[in-house]
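One chain comes next, on its own, written out as structure tokens in the form predicted alone.
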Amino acid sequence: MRFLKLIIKVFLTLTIILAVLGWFFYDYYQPVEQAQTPPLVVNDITGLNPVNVTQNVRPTTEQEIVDAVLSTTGPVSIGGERYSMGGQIAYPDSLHLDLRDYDEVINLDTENKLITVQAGITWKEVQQVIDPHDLSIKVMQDFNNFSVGGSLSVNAHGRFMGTGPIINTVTSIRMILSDGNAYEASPTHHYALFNGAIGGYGGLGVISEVTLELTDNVPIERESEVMGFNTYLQHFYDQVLDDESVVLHNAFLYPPNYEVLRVNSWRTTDKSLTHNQRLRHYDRAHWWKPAMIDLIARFDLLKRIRQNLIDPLIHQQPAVVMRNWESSYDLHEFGFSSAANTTMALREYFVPVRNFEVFVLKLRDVYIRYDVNVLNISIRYTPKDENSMLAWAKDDVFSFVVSYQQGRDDASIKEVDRWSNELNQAAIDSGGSYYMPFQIQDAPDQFYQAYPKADQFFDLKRWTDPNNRFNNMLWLAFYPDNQPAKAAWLRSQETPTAEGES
């Protein structure tokens, strides 16, 4: 009799878990129509940002952008792969220049280093092109789904260590102006203009070429830890930060409690690869991977088996690849994939390394009070920017990168705009500052404490785009320029009142 009633329980138990599973599932793959977006709305990888448009132009030559913008003397909104999640791709009636065709490399120069390319072409392909020379990146993000040109336009960064933001890489670029005229600029000739639109997100020009340095690819070893977010300032300063031989390194803040780190090193090494695959190559068939993470997503027993299971054995296993491979992640094997009722998104944050424990805690403080379904915290190390106008690190910082699960609903997004508000001001407090490629919730007075050159940048645009033709959701917010267009924009969100109501 206790033989079947455990059977029983069994069997009861394995059919509720497979109708939940059956049920995610189903819901996970739901939006795949819905993603689906007509020609003239641009939207983003969250699909919380529809934007529409009157004309969308995919160039495949420079002379076609300037036809394009010469086309019109209309607003003109830039954009590639749309992975930022906040609007910074598109403006309202404007003309669209998608730039995903414009991909081609224009010359690889391995004895010095270099690689010339189009604004237009993503990293992965930019790494099919040089890794058969042994040449990699020198900055570039996580993932290499990334277009170039998107990249420099938010002045992207990655794990790299003491290297920067990529504008420390970039030698030159070739700008087209609103006037339809191209300019070479550099650190050195036009530098204005080279330290605006790095970082400019669009504001001033279409950047249509881009040169960028190479460096090695050499074999890497990993080395992990884990360890109390309290002990990790001291282990970076006395194990990560002057060793050479660190290539990449970033700590992930595990939640929900958000009081364990894991810390991965990776180090140059002589030693035979454990795995021989130059670059990682993303297949569909692995469908199941961004759904399990986003499954990981909906329940805290599920982040702290990762933590205390999955992840461990993970790092246990001796890991010793090519700097490539360890560079040429796909963004939609970790879960970035819109479901029909909620979206994965991120957040980055800048704080200066001697505050990091202060920014935990604040950072603890808003999500448990907030119940944030936070799935991971990327930490990772930048030294001071001295170059880009808009620049985001005005110090040696941490940034802390955000991934979080967020409903569709509009409770949700004002719920989202509340706490990220908090932490926008918890990373200014701290001396540091936020990441811009978001959704834009971040209230005028912040973007001035956080960018405290912005006033610098808009009178280059005022220079360089004297009519504002270049303009996204991101310059329409704060731009003062765009005030009377933002406000004419804000009349048209707001929904009717039904006739006879007050």
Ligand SMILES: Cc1cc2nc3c(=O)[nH]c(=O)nc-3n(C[C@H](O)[C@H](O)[C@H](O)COP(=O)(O)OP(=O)(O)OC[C@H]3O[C@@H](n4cnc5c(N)ncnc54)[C@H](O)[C@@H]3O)c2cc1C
The other form holds:
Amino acid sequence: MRFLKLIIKVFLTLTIILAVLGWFFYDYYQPVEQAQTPPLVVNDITGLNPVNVTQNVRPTTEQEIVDAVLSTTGPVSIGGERYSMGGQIAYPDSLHLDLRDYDEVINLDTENKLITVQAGITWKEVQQVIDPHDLSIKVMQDFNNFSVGGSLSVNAHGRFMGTGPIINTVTSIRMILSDGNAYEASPTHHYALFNGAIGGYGGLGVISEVTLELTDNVPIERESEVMGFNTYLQHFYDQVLDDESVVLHNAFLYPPNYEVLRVNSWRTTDKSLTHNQRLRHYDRAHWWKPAMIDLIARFDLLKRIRQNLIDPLIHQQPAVVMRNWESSYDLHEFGFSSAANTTMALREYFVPVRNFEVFVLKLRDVYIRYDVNVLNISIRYTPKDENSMLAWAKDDVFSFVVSYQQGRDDASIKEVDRWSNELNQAAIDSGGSYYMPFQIQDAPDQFYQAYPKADQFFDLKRWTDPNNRFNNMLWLAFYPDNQPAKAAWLRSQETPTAEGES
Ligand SMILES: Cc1cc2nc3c(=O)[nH]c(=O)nc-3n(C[C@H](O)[C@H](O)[C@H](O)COP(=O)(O)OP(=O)(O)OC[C@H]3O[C@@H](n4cnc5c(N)ncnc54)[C@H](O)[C@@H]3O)c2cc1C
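Could you switch over to the form predicted in complex with the named molecule, since the one displayed so far is the form predicted alone?
Now the complete complex, all chains and molecules, led by this one.
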């Protein structure tokens, strides 16, 4: 009898495990909408934002960009690698400029550590060119899949200490405006255009060429510590902020409890490398990693195992690597998974350093209350941005980069909208802001509070783009001159009622 009971228990346990794995792989391997979209629908990595365009042009030269802009009098939308997540790359019935083939290096000046590139080039391609010269990108995101133009247009940032957002590393840009002419802009020449276009989400014109400062590709060593969130600020002031040996720094706040941080600092070193390769290469044999991340996202128990078992094992290993190695993660391998019923997505909040702990408490309250499926929260430091018009670092800030999993159905999207509004407001109330490459919260009041120089940006747009040609769903939501177009768009999205249909 006991033997029979044991067999039944084993059978039931195996059935449950197989059912869970079957459900997971069924959802995970369903093709995502993005892969099936016809050429005149522009969509992003989440597949949540399909927008119909009238033409899709893939220029390879600046003249082809000019020709495309002058070929119509209608709206023009601009796309890089399409990792923004709220329709920032597309506008209904626009001519879409897909810049992914506009990707050459124009000049590499190794002596002065400067590189000039076409804006559609990715960081990965830049790294392949500069790494043999022992040079490194000064500021970029954690992953190297993004385009340079897309990174400038959101004024991107990474884990680099003390450097601030990417605008601080750009010496000049060349822009194509709606009159079809090219304009050079820098911090001293046409500086309003420079400060508006970097962080301007394609609203002023096409960034065609970019000259960036580079730095030395040095060996760096990881130091990793675990601490309660309420001791982090002191650690940051004492051991990180003014220490010039720290090249990269961030802290992971672990869900589902949001109490413990793993704090990583990478410092310059002259120790021997523990990894001899200079750049990471995406290997298809690692297909299982995003699937594993997706699985961890679905179970709190697995998140706890990651925090208490997997991460300690990984981080107790010594790590001395080249700066370029640590800056060349591929997000297909590590960061992102999108399935039939769910997708990973990101949010980011910027909070003045002094308000760190209050914001952690608020974040924890919201995520627990709404039962948000948070996978990861990476916290980084950025000094105040004195330059860009749409600066998200209005003060010395910590950014909270949150990756989470959400459903694709309407109810899930509305739920995300609710908790995002609450956290956007909390960041604003703390004197901070929120990041705009992600799903758009249609809350103009919040937008103006988060970006107080928005009116200045819109005045510049009226001047550089008098016929309002350069557009996308972000500017449909917030540019006051788009109000009639926005109302028409919202009407077109309404589901007809039974009465309306008859
Ligand atoms: C997994 C993941 C991790 C991320 N991590 C970070 C991070 O660490 N730090 C960070 O700052 N951000 C991060 N982001 C956000 C990311 O930086 C932005 O989404 C960035 O815009 C992506 O570059 P892209 O080439 O895909 O741009 P796209 O999404 O193609 O374009 C973004 C915007 O730039 C405009 N644009 C693109 N090219 C041009 C051009 N040549 N001229 C004018 N306008 C142009 C587009 O119209 C659009 O408004 C992350 C996003 C994801 C999905």
